[in-house]
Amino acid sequence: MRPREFDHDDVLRIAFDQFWRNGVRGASMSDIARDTGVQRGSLYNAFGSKEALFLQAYERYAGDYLAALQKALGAGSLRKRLTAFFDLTVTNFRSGTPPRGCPTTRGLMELGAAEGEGLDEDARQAFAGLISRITALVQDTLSAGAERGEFNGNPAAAALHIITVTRGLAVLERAFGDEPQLRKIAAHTIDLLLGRTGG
């Protein structure tokens, strides 16, 4: 069997890019042939189909945001910790140019779009078991600052509040573009939970 022609992760963070940039539907396998230097036919080669393509990149993307979001919530009293969290999703939205928004709010938005078309069940998944895993570590970064006292709330109600709120974050960024708004809402959130002068 000979090597490979191309580098499998680089294919990855550049398709990941155009999904990112235009959706799945949005991204067409020409347009990462070309951007990659990779022939299509190489493409469907490697991954199978774009679908498949766009799991693969996706989960490369979601590895990477949870290692980010797990340092993002590593040190510091839980108010510094819970901006810090809200800091790193608003950047993610808002990087590129223009601002790319939020992959998985734009997945899930696509999901079953039209009849045949949207992404499949597998991507949904995906999708879900992000979210599912962001979830766990805002939870357990709640229940690490109610054992030192810094939160008495319910550590699973409000990383499920939190998670709504960057929801709600992804499509406040894709309608208005303002980026102090969705800090401030941040910065609002926090003092929902943890008071104004706690944590």
Given for the second form:
Number of protein chains: 2
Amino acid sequence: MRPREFDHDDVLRIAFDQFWRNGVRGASMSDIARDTGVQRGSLYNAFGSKEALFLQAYERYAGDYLAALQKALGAGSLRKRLTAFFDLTVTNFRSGTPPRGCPTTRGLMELGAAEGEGLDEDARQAFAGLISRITALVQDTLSAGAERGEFNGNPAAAALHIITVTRGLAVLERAFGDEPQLRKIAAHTIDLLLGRTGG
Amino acid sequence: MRPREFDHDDVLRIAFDQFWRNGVRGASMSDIARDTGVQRGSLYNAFGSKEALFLQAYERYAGDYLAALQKALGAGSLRKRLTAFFDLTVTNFRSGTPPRGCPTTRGLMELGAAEGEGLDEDARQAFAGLISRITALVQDTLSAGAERGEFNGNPAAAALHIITVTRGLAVLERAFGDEPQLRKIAAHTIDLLLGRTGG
DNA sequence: CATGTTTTTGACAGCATGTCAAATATCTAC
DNA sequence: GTAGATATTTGACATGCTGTCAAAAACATG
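Structure of the form predicted in complex with a further copy of the same chain, given the form predicted alone:
So here's everything in the complex, that chain up top.
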């Protein structure tokens, strides 16, 4: 066999940065080839297609991001946990120069048809999978908070509400790019769920 | 002069349907040419570019949609108004076969760079403009409700919260296509803002 | 009926994804 | 050490996209 001349993980990292900054459709295989120093044909040989390359790169990101969220949700009062969760979310959306937004939300809205039909069903499942896992983390945190008497509502409904707000923040970030506004909305959401005082 | 062989408005309607179903990037000028019966070159002659065609088609849609929202927000108790608002929102996202989702949210997430740089700054402003106008409508409704004693919170903050949730609903619609779930989230949002009982 | 102006039409350039055959470089077996 | 097998690299190609342009066509106006 002839050995590969590039590092698999390096390519995934560099490719994902391209996808994140320019979108899956906006990033071209030529761009990725230029940035990685790997020729376009080699990328196709190694990954099969642009979508397959994206999926691998996305799974890498999803794992890292989920771990960071889990850590943010894991310490302090419920209010502190949720605050850390939203902080990390907004910071993630606003990372990069210029800010890159939310890759999950962007990827989701870039898809072809709706669920069921659609060629990029694999991508949709990857995006939906991360959202579901984040929702589960939040719900667990709320349930634990409820047992400690820090929250008295429906953890499932509240988690769904929170994930909805985070997706909305991703959209407003693209519309207005107003980071203080995003943080105000996040704080307001926590107040709505836990009450304005103490919590 | 030679007269135009097609109806300007017909083309805008048909083109927007293409954009709505397949996204701005996903819909090709060839598709629109086929559906309208107007040759590709004629479309470029009449509208200049795909983005310019989209912008005109989008403004048409935005005007109609805003009028429908205004009507939904204009009658009954505050709770009824907000319920009608969310109903219309979700129904709009789920219209078409297969459901077409939210064209504003999709268009926004399809854009190139973030605010400031980016070539499609005109499109971003069109999307942000509709979102801002909807937010203003909701805020007015909440303010009026507050004067009538139906709401005692901050109308500006609550309106921002509501618009954030609607953007989140647009994203979750693409992720899961679960319409009952969307309606539950909407109802829960109203309960959070107005209180679970009466309102 | 002739002239002028706009629309229409078809061909072209440039860039995208994806495919493929040929060339290349290493590993393995002897 | 050498020869063969095998996977990677490389460049050319097909196809589809946006956008441009010059030539042809069709109507309005004098």
